[in-house]
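One chain comes next, on its own, written as structure tokens: the form predicted on its own.
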Amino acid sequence: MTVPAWYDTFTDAIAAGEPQCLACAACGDASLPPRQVCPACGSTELTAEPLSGRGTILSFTEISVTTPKFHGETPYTVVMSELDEGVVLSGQLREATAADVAIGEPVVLDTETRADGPALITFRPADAEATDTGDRDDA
């Protein structure tokens, strides 16, 4: 599987707890993937800014028929999440199924290393993180 050059750098940064996006100094828009020009206003004044790794579910779907790469893993759920900084990403949902989540619920960005190719961008319910750490965030 061929992925864009920036993808491995981005997933490595997520795994290290240091994900970043590009923020436009002119209009404040946050964007991914790396680019030379702000997609919102055309400015070239872009700087790397940290991502919180937290977002909310914009949409989700359960995948029952998939590509050969994910054969044997169905069903699984893919979510589209808007991170707190406004960047929208999609990834596979872990630690929950489509029946367990709803649009607007909080999720946490993560990655999953795969033996057969590049890491996957994943999300898990924010409540699962609170359960894992014993540190509940009710904000």
The other form holds:
Amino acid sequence: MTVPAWYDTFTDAIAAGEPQCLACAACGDASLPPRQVCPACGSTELTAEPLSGRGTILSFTEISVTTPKFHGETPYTVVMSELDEGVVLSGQLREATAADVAIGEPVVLDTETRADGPALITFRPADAEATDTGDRDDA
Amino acid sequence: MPATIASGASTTYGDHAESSSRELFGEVALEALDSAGLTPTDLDAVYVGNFMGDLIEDQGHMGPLLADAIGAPETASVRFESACASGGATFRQAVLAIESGAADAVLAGGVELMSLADIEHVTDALANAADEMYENEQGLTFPGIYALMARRYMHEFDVSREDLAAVSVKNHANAVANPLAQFQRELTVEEVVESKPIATPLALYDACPVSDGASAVVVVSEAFAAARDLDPVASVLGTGQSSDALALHDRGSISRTPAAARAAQEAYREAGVTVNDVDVAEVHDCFTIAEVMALEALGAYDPGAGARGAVDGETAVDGSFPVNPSGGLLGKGHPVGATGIGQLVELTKQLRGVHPNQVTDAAVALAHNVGGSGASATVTILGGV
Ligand SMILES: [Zn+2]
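I would like to compare: after the form predicted on its own, may I see the structure of the form predicted in complex with its partner chain?
Every chain and every other molecule in the complex is listed next, the one we just looked at coming first.
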């Protein structure tokens, strides 16, 4: 596939340890690139701002039936996380499985390269050793 | 100019791998025209709902292909694509063409052939309804995206997998009596919960099957129906349509479908009814969680209470708010581009009192059709004639 330049720019910045989002000068809303218009207020004054790369799990799923691109990699877990700046995005869970995580737990944004296409967005538990086992949503 | 449905027809939903889009579409279009007492040359337009023909059959530009297939090659034709809401969107465009006075008779049909491809390629084609870079390229699938919604919903509202499974049990039971339905077997809550995981917390029987099929309705103006002495099967009381950000993470909430709620409000307003006036509904239950969220978007249940519909029997055929007596997408099947039209064919049977799972005295009927994880939504309200 053809990888759009904005995506390489976004994931390259994560890999370099300097992730960025878009911030609206008018209302302060943070969003993911690429955008010309703030999704919250309609302003076109968007600037690139640093992302902490830290967030919490909003939801997650362990996927067993996938597309040809991920053939042979199941099961794998995708986490949707809300970062401290307010942007929400999804990525594959690393250094843990679905059984190890729960909604509300802290994760850290990262990325990894793939031989056959664009870089993957990933998340790993912020502190794998401090995982609380008392409040699991995963049955 | 008010619009009415002159007639409708639908194939069985299921395995038609030996057929093709032009054959399936032709079958239902010609049956609908014949039962309305019309011919292809009476049509001002042929509108086609289709989602993945480009990917599965390597066939785009389906408007002219299918208009030609029914003997109307010179009639204005176009394909509408709104993912799984393609059928609902196609019908709404037909209604708008009639209401504006631009057309007197429009064939609105939908067709999808999915079983030609293996499960990984069908999963890939369905994923085209999502954000390619931020969702698909991260390994999210269509069931995976609904699974994110389901887990979040279960977290926010203390709803169990068994509660969600009740939707599948109800709709599979309804499908048994419907000769058009793909599944003809009842399921238990236990069978649903213990079926093969596809994207946790959702399992195989939380999901609709891969289906082939076609459905069509003939939409005409009331004046045309009167002038041609037609015998319409339903009147169009109101339609609504709304959209949302394509990617699930770009919405304010992942446990609600506000586009469907907006479409419903628009349709209620145009029809001059409230949800309390609706006697029967066909809603977009591509997954068990989707029917629960649909009931809440329609205003039939408060947020977090939608699962009670199936659990308490309120959405059963003889319940207070019957939902998916056809079997729904879960039991009847989901040939994507045909689904929204097929819902309307089912509802015209309810309004005429001839449905195999007939709701007593059905006079106002509602169809809810959703594309992607909620980025496209149409709601249609029909009345008897
Ligand atoms: Zn703004």
